[in-house]
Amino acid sequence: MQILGIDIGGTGIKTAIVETTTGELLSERTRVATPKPATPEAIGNTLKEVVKQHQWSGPIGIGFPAAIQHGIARTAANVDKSFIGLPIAECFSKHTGCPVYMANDADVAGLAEMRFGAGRNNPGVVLIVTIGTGLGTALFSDGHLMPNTELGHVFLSNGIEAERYASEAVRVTKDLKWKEWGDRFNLYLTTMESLLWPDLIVLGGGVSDKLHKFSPMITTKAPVVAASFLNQAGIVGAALFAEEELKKIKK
């Protein structure tokens, strides 16, 4: 099945057409800036243009930076707070003219890694952390997703919210060296380990291909690996989520 996958982040919106049986991108990966302010209307209009650019009229899967419960946004991390309480799939369907299926951005990235990537065939507990404007998380137990964990918002032992201390945005804004940022990120990972005891930790997002620069600072007992899809996991996973939802409808 071919589905347009869209990964909406706090700074950028990435898209590509995905072949869901393989996870392969069938079109060029495109990226446009997330509008500021990132309101439903502004993002909806941007998605309308993106869909037109791809000449797309089929189903769309979207990863979105919020906890999404039965199609309703319950939080709004790094986007406008007016999303809270909004049936966003329905909203974006109206803008694009296409059927839209949405889930939390880290959850869909996790789906890609568990089906085709670094988490494939890994039993036990797998924690996936996407590092970008914030810190997104997806938690799997024996391949089953626990949705909307939002563990980037936990408070660390220093009293600071995790994503305000150890995200990629913080590293860039504070111009931190890799060792400085690596020590911060290690505090986050060791905190997660003490709460969840994962068997494997997979890192995705913008800095996942730089793991070698900060891996010496990581002290978790669980192995830490880079996501196989690197920064494309959200696109692929969004398409996979849409595929799963379409299969449910057909049943």
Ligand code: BGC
The other form holds:
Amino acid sequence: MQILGIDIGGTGIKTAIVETTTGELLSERTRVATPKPATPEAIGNTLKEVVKQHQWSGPIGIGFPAAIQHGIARTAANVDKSFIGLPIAECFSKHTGCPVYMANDADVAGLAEMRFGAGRNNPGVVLIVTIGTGLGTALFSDGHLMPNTELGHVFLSNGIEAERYASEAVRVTKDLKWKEWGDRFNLYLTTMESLLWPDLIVLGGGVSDKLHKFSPMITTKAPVVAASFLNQAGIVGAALFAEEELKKIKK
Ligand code: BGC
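I've shown you the form predicted on its own. Could you give me the structure of the form predicted together with this ligand?
Zooming out: every chain and molecule, the one shown earlier first.
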């Protein structure tokens, strides 16, 4: 099935047409800046343009940086607070004129990695962490997702919220060297390990292709690997999520 996959982040909106049977991108990947302020109306208008650019009229899957419970956004850490309580897929469906299926951005990145990537055929507990404007998490046990884990918001032993201490945005704004940021990120991963005991940790997001720069600082017992789809896991996973939802409707 071909589905338009969209990954909405705190700083950018990435889009491509995805073949869901293989996870391949069938079109060029486009990226536009996330509008500021990132209100439902502003993002909706941007999506309308993106859909037009891809000449798309079919189903759309979207990964969004918030907890999304039964189609309703429950949090809004790096987007406008007016998203909270909004039936978000319905809203973007109106803007784009296409059926829209939405889930948390880290959860959908996890779906892509579990189906086609680094977590494939991995029994046991797999933790996916996406590193970007925020820290996103997806938790799988024997291939099953427990949605909306929001573990980037835990407070670390230093009293600081994890995503305000060890996200990519913090590394860039504070101009941290890889060693310093790597130590911070290691505090996050070792904290996660002590709470969840994953068998495998998969890192996605902007810095996943830089793992070699900070892997010397990582001390978890669980192996830590980069997402096979690197920064594209969100786009592919968004399309996979839409496909799953469509299958449920057809049943
Ligand atoms: C949000 C999560 C999201 C993560 C990565 C966090 O600030 O609360 O929902 O998955 O950022 O975008």
